[in-house]
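We begin with a single chain expressed as structure tokens, specifically the form predicted alone.
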Amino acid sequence: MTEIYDIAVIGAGPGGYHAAVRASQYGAKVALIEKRNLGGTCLNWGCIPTKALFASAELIQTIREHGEEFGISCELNINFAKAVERKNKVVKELVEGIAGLEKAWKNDVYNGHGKIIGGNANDGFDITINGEETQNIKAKRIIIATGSSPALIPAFNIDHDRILTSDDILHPDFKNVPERLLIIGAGVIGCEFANIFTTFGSKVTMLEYLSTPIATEEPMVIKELQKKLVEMGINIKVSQNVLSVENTGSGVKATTCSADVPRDQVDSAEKSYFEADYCLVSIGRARESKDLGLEELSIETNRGAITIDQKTCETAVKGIYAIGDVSLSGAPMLAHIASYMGDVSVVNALVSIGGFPVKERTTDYKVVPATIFTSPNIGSVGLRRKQAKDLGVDIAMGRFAYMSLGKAKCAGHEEGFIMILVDKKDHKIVGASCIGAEAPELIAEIALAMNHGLTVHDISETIHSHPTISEMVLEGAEDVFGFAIHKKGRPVHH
């Protein structure tokens, strides 16, 4: 007899494993469909094994930075297989973690790839599950969770032996320092990896095709971090078309061009080249839509991003969601946005089922926090200062450095910066940025006075502990007036 579910979710990444826990956390029936790995990309691949190697890396830097003046004075004999070992263990333990959440909320986890073979929201959609076995169930309502993998652009020739994708060099495997490694790309991605492996020994290059590396942060911020890179030792090249990359086989070649270079003279241009041992890609991601069935429920893609309904994320054919990755959600590609949309995807799909405890939601990506995890790290939400004039926003700024802070300078983190954007016609915070330690976590308290439309005054009035990092959210949000303690400025009365 198949087995009838409520809801099935097909993809157990961070979208997919929470909104499978959500729905049972209301009463439904639940199956999670997985072809890999229980957690997806940003467990296994992504998001936590980088901040495992980072962690060490950072832990690295801060001895090699900062421990003479604190006392200690040791010789450091650097082993990155065991930082290896340990990311794996962390990533082992996470997904050993959420197999267990999933048991203990009763969901059936079915290991293999899912596809939709037919039905609609009045019967139950059919779908077929292939793996060691071939299985079938039916569900109620569908959450396509299937997220993103690294793009293979052809020009790159990505071999997964010397030139890798983000994955490849993430395998559990992977335990060598490079002695030189060539990166493509420096956004987020890139200038994480030539962080921790700048770090570990390795000599990193860059390669960027825009003017200047994460080039959506505030230039105040890419001004800093970009110093910061420079001074740890790494080679970055902006405004590089690169052309191709090859394996010569004890290493790899990149062939460049000035990104300025018009595409129907790239051929005549003049070409820059660049070797390597091992060439990292770190740009584009291919969302994983292909054989779920979408073609033969008449559910559009575009470039493999499923097209919903952005507010309720149900896709043409009702009953059937995409959350993540793979959906055209108009939000970025990060992980917390794939598990907001699960719990609003789930909701709406009970709401439609009929007889759970739940109202229907509609997505909301005003206040969208984003973070890099570089040294120093990055934090930022809402608005840049570009965006706010080109709004026509009237905005005032408000600016702390971390070497004005006790907490900071204890610490031995007096790098960087936050700063604070206020609308000036009612004082609300449109957007936030931070570079220094911590600044993720910082920038979770300006999101939340942000989601609910606090003023820059209600955070100043808030008391603070002192000594800490967080007071660098009230001495910026002071000093959008000209308020803050520890900065001489000129109050500005409101």
Ligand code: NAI
Second form
Amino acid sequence: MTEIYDIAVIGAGPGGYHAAVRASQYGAKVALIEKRNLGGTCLNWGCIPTKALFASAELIQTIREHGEEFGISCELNINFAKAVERKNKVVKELVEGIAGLEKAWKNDVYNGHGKIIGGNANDGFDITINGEETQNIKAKRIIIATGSSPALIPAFNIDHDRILTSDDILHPDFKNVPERLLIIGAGVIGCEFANIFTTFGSKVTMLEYLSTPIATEEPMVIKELQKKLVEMGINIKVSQNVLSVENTGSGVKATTCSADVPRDQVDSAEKSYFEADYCLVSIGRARESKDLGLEELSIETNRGAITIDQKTCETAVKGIYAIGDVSLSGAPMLAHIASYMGDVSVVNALVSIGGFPVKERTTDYKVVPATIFTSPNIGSVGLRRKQAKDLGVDIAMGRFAYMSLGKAKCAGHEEGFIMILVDKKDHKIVGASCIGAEAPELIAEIALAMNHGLTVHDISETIHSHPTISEMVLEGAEDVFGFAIHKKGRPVHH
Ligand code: FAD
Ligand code: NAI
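The form predicted together with this ligand is what I need now, so please give it after the form predicted alone.
Starting with the chain above, the whole complex follows.
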């Protein structure tokens, strides 16, 4: 007998496992299909393992940079293998936690590759699951949450031996610190790994095509990060067109030319060569949309990303939704975006079935907080200054440095600053960027304020506990009109 579910979710990353739980909370009968591990990229090969390793790196850095002055003298014995074992344990426990959650909500979890083989929103869709055995299920609605995987570029010869993806370097058995590590792509993944491996003792070189690392961040923030990465000993080579990477047997060798050289003149251009023991390729992600039955259903993809109605998350086929990294959402590829889209798609799917206690929802990506886990951390939300200018928003800016904050000084976190952008017209907050201690947590307060259309005065008039790092937000907000108490020399505007 074929099971009939209200909703079948294909893929159990932060988009899919979250959507499955949410659907059950509203009373739906749910199937969750996963071909690898529950938790998806985020828990197994992304957010969680990197942040577990980052926590070890941060502890090492704190002791190195501040131990003596804080009165701790000790010889550091750094054991990367131990840090990896801890990371593996964190991942295992969280993945088990997801299994426990799905069980608690009585969701049926199927192990195998899910593929839609037919049907429609009136009669239900048919899905086949290829795992140890082949199973067929039927569902009234489908949410595709199959995520992404590291982009593989043929010229980079990724062999998973010395030329690695982020999945390889996070493998539970990757326990040696490369003496020399070459990282291609100084985006979010590249910078996070550079920070981790430098701290554990690798000599890191980054090759980046653009003229700056993490180009999406505010230039002042990038400058501050770059300064720190260089201080840590990382060699950042920008404007590099990486032409090839080879495994030489005992190491790796990358060939580059200047990114300014036109494509048709690359062959005759002057080349540079970079050698190392291992190479990490982190130049973006490929969407996992193959072999899902999309072509047969005429669901369009654009370079692998599933085309959806960006407001409702529904594909061109009524009753089939796509969320998270695999979808062409218009938002960044982030775990919290996948989960948010999970919420939106679930309620819209249940409204279309009828009889569930939900109302239609649409997405809104004006307020998307994002974090980069380097030392110091970076957090941002809303517009950057250039974006505001391009949109014709006349902004006022508040800026406050950690070194002027009591709690930051006590904790030895004096690097970095927060900047808050406000629309001069109505004093509403339109964006913020922060580099420094607890930057991601500080940005959460601003995201809440922005989401509810608060003005910068609403923040200034909110009592912030003292001494806390959260006072960075208060002082940054007050500084917009020159009212920060602990900042000198700025004229007050009324
Ligand atoms: P995924 O997490 O990719 O999950 C998709 C799941 O679907 C996978 O488990 C896959 O096995 C499964 N699947 C695929 N096809 C099928 C099929 N046909 N049948 C059954 N199952 C299938 N984001 C953040 O917000 N914060 C971070 O700190 C962060 N750090 C990151 C660090 C790294 C190194 C990487 C690579 C990513 C990081 N990300 C981070 C991004 C984040 O991991 C992704 O945005 C997020 O995992 C996307 O969630 P998803 O549910 O769309 O897809
Ligand atoms: P990315 O898009 O952030 O960075 C890729 C970098 O590689 C860019 O700077 C790009 O210019 C560069 N690049 C591309 N091709 C190149 C080439 N041929 N030679 C040299 N440089 C080249 O992608 P990344 O770092 O792979 O991360 C993928 C996604 O994962 C991110 O977009 C992000 O959404 C997510 N992520 C989020 C994290 C977080 O929230 N903390 C952490 C890690 C990943």
